[in-house]
Amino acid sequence: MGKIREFDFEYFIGPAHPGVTGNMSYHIWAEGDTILKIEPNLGYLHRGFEKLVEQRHWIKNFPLILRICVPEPDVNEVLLAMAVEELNEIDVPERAQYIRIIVLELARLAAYLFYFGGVAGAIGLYTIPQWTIGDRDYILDLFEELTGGRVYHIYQTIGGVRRDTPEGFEERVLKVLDYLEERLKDYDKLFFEHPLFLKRTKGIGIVDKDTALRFSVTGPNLRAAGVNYDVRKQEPYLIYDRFDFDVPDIYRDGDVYSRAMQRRLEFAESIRIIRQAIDKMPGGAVNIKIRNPFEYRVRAGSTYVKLESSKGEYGFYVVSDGGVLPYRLHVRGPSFSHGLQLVRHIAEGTNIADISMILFSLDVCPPDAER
């Protein structure tokens, strides 16, 4: 039997299914098993922040932009608030900034224990996503106690956090991290260490170097590929710069496997980081006060604010022009590098058994590609 017409096989993966990472398509057209083309299609998730944003006020579009990346959704409130703390020219008090780190790492350890799981459940190891989501679990519940919600947290504000830690809570955290410690031993044993494991991940979805830099992939991808950047070291932000962290350079293939084992070595540097928060953290004020939030101004100017997300380089341009409105706000989020650019590149030639594997591996969050 012949082609029907230049390829045989035409598929449809998303935007509901276990093989993509969120409310977004891919379109392939494949000869055999073998990818010939893949096309991202974005626009099946809520999307347009960048304009609901410019409708309200400053501190209104807390609980907006949030929703941006739900898997890690403080980077996005913390980097508003950076904006306009900028801007304003705002003092942080010590004590706000220890807390935004704490929240920073503990979503940090949440969307990497996601990642496992959606790399291990794309090739059939179904345990380890059942573990991951149990044990993102109590990292919820302690932002459940710290914020009062699950996911969505609107505890970031303009200097500093809403309310303080309540008694007892560095405590908490130190036993989930304690157990998450123990438990990385177990990912190891039926995960990272296993046949399979390592039988479809090494040499699969490869990124070189220069694919890289020329994609401008950023985060734990690019170090899996060869370069040492990390926004938290190069150009820190906040107090990143007191404490004492590294940043894994022994994965350099570039391929899944130096993806997903970047992330597990940087797992535990997170737990390093929040400890020694919870130890350095200092008394004190947590927010500095506003009179009237709904008539508060921002000096007008633009500013770029960038941290490190679990994904990689996440950055707002924000533009005031005065007003009690933002004027206009970009998100620089790493997955339209990642899941539109860099996979068009990457899957030609590949087996339509590793496309999933190769998506979960590069950590998409759709919606901020369709801000």
Second form
Amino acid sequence: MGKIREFDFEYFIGPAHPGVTGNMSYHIWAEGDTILKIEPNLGYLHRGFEKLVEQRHWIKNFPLILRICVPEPDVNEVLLAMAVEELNEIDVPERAQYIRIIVLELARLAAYLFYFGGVAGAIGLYTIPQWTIGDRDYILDLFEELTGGRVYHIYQTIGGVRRDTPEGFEERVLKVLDYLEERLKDYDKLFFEHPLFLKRTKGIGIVDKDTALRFSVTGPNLRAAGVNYDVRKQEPYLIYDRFDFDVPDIYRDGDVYSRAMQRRLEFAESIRIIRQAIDKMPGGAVNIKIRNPFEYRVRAGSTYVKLESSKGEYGFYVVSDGGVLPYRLHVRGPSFSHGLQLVRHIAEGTNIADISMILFSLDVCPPDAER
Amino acid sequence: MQKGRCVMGMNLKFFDALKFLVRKPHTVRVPYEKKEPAKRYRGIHVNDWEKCIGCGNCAKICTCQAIEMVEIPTLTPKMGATNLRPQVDYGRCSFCGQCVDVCPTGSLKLSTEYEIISSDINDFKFIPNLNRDSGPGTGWESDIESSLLDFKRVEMPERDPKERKKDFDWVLKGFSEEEAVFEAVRCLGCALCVQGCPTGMYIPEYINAIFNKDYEKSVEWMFINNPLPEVCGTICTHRCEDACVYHNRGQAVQIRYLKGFAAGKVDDYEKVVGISKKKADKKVALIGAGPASLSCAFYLRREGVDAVIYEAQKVAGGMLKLGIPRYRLPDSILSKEIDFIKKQGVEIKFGIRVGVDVTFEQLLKMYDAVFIGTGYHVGSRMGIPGDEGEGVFDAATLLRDVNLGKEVKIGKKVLVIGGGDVAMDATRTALRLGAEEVILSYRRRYVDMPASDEEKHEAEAEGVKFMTQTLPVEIVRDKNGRITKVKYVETEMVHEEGARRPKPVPKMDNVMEWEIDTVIMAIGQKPDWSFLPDEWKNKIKFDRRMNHIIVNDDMMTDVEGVFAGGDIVNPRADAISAIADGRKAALGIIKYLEIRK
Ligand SMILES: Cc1cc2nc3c(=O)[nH]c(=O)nc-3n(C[C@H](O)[C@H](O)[C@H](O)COP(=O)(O)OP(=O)(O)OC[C@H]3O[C@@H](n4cnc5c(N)ncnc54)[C@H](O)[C@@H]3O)c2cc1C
Ligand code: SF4
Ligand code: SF4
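Show the same protein again, this time as the form predicted together with the partner chain rather than the form predicted alone.
Then the entire complex follows, led off by the chain already shown.
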């Protein structure tokens, strides 16, 4: 972009700005309405998770590590469990595997509802966030029933999940899914087919295929740029290979519109997965006994585990020296590349009125870049 | 085309929108309505002080360091508990519920209550009790299944009862290393078990060493206050296990057998514990080579004091050798540990009965101090018709004779009378001596039997027939004096006002019979004070019935320089209490000798 001149405007959006998806700020220089330069500004949320992890017994890290991501905390829990299970070669009981899929996909639905509300709100379609946040509550109700917590579930554990599903839980999940499917039609009418949405989002904030690959973009943002890559399909983890679902490949323009529509379609796929999981879920144990949480050791070694979060590829690199505490845990969150690197590249030259929408469309979650 | 579709979709149809008008809002309710939390909601902490043992595991697991254990001075803790109770700080708590999942007693839970509204910051830091309980079955509760702890122990492998009852070989097969380590990991390190151990062994420390497969380290911890670790690791009454936090809801850690396992892994204690080179120029006589004297002598030698044990029998170990049958405590274990005690320089003079071969007063003159550890060796008889003569044994004598390798002849149909551990040993010894049928008669109920559950189970597994609430009234003999029958009556448990437990009352009107040819009475042992000259019986202070000598904290009797310990002092009457007494006496003697210097 052009050189910044003295009389150009300088703006700060965030850390407490409705247009930013968390405690993070962007420093913007603009010429009139056109953004010349944008600099992400991190540090508001840094709690030193990766270091704290090293000072806690393995099991004690579950209530800690999930706090990296508010909208979708479960991925952190599952990743920690996956890493330990891989290093210690634990066979997770079948039932727990299915419950994990249900949890992860419900979390994805909840995160996408957040997302829809965020993008719509940034455009000014305020009914949508009211709806989606309200509907997300039905999912939180399910989580509350299953895990005892609404937002932070702290439900995963080494070798499974902490409690079995409560009486009648499966039926209530199906009811919520039915409801959400019905609601999607309303969302379509009022949002995804809304002319304002189309007008504001098409051709804006384009991330083309090359850029996406160059900036290590992952998840729906990558798929919306025309690269059909989904960890659940390409490198299935847990038991994703047992499910029949599609990775939608219709919207590939890489603009805000494609990114939102990609998620809209994936929303329906997640519902499909949950239905299958409920259908196929066997009975039996939901966890294994680790015997003593204070003496639980993980075999020396290292592993990188990853999964497809609602925001993109989410991974943990875990090193154990064979002791009761992790030696090192590194978090690879998708927002690092999306929110820090990519934004700088694509926001320059866009209209200042679009910046919130672009940020939301990338679903940047600052804490996963700030561990 | 595109445009047209958009305009169409621009608004919800009128009726579509109308449906939202009457729908009850899900999230925000006006006027305010409290949301009904889910059944397992993780809300405010609740703690049942009655069940809580103050172990502090909740505080230990809390990732937020939200729990602090605070002392409640008004609480008097029971065995295996402290008067600490958790205090939570809601400025820190993340409501994860891991404290609940680790709580061994299940006293802690998170209720479905979620509102604390206060302008006082201190209200958010409190000691939970049952005040905010939302009732059973609600909130995040602890249960055995989903607990982070494993309430099931690794069972000690045993020989098949059908096989083992044919010989006197050891019943236990012992842990494999894998089993031992797998069991050792259960120890949470809270150390409440130590309260249960009469000698206060360093249990968490030696178990942790086992977990790390460092058996020498483990044995080092054991020898601090127990010179007979493998013996105790085999036959101890394991009071520690009753105090173990797991015992509240499940199976205690196998503390006893883990100790035995680790001690068994170290062949040469000398390498670990060494031989004391200290010299104190004092000498102490000890009467009886039971665990009390052995332990006392060991710790005296560690401080360089000369220790000479006078033992009436030709063997050392006291009741460990003379009472406990070999299938429970093999000779190899006993002699390994006694040999090591001797190696410390402890001298044992065998075959010398104090009061017969040497007088008590002579000992007092020859030595700087005397320790009495003579135990309970006189078996009791019931005194029913027919109990004098051939075919009737008291258990103590029978077991002693068997253990000393004397030939003991018993019949095929044996009646054992009693309900304690000695009675169990008598039944199982009778089986091994060739009895075809062994009946155990006990006058109270099964649950009242003082024998440990495991001893009862083992005897039953080997085929002993338990006849509880029965009372033998007469031993019937034929004209040659041989026992043919035992007449007995049943008893009824009657609860008398003010009594601690119900009393068995015989129903004398209905006399029944067993066909029996041998009777073993295991109704208790008594001490034998005949070695004490009469004037000394007055000098030394006894309890009312002259069952026990009264001693002070240093195990010294009313007479300066005369110490006592073991069964003759301690009504708990087990090996570990004798060992604890012996060690305490050794410290007391050392203190006494120093003062006299
Ligand atoms: C059948 C049986 C089974 C038992 N099982 C267990 C068990 O499983 N676990 C457990 O913890 N405890 C058990 N006990 C109890 C335990 O053996 C005793 O509590 C313990 O041995 C007491 O130790 P002590 O040193 O006081 O006396 P003892 O072990 O009785 O030793 C006293 C010694 O003094 C000697 N002696 C007595 N008088 C004189 C004298 N005048 N001069 C010289 N020497 C003398 C005796 O010969 C004997 O060797 C059992 C006891 C019996 C009888
Ligand atoms: S873990 Fe349970 S029993 Fe132990 S102190 Fe805490 S509340 Fe009490
Ligand atoms: S709920 Fe979790 S954070 Fe709160 S006190 Fe218990 S262990 Fe600590």
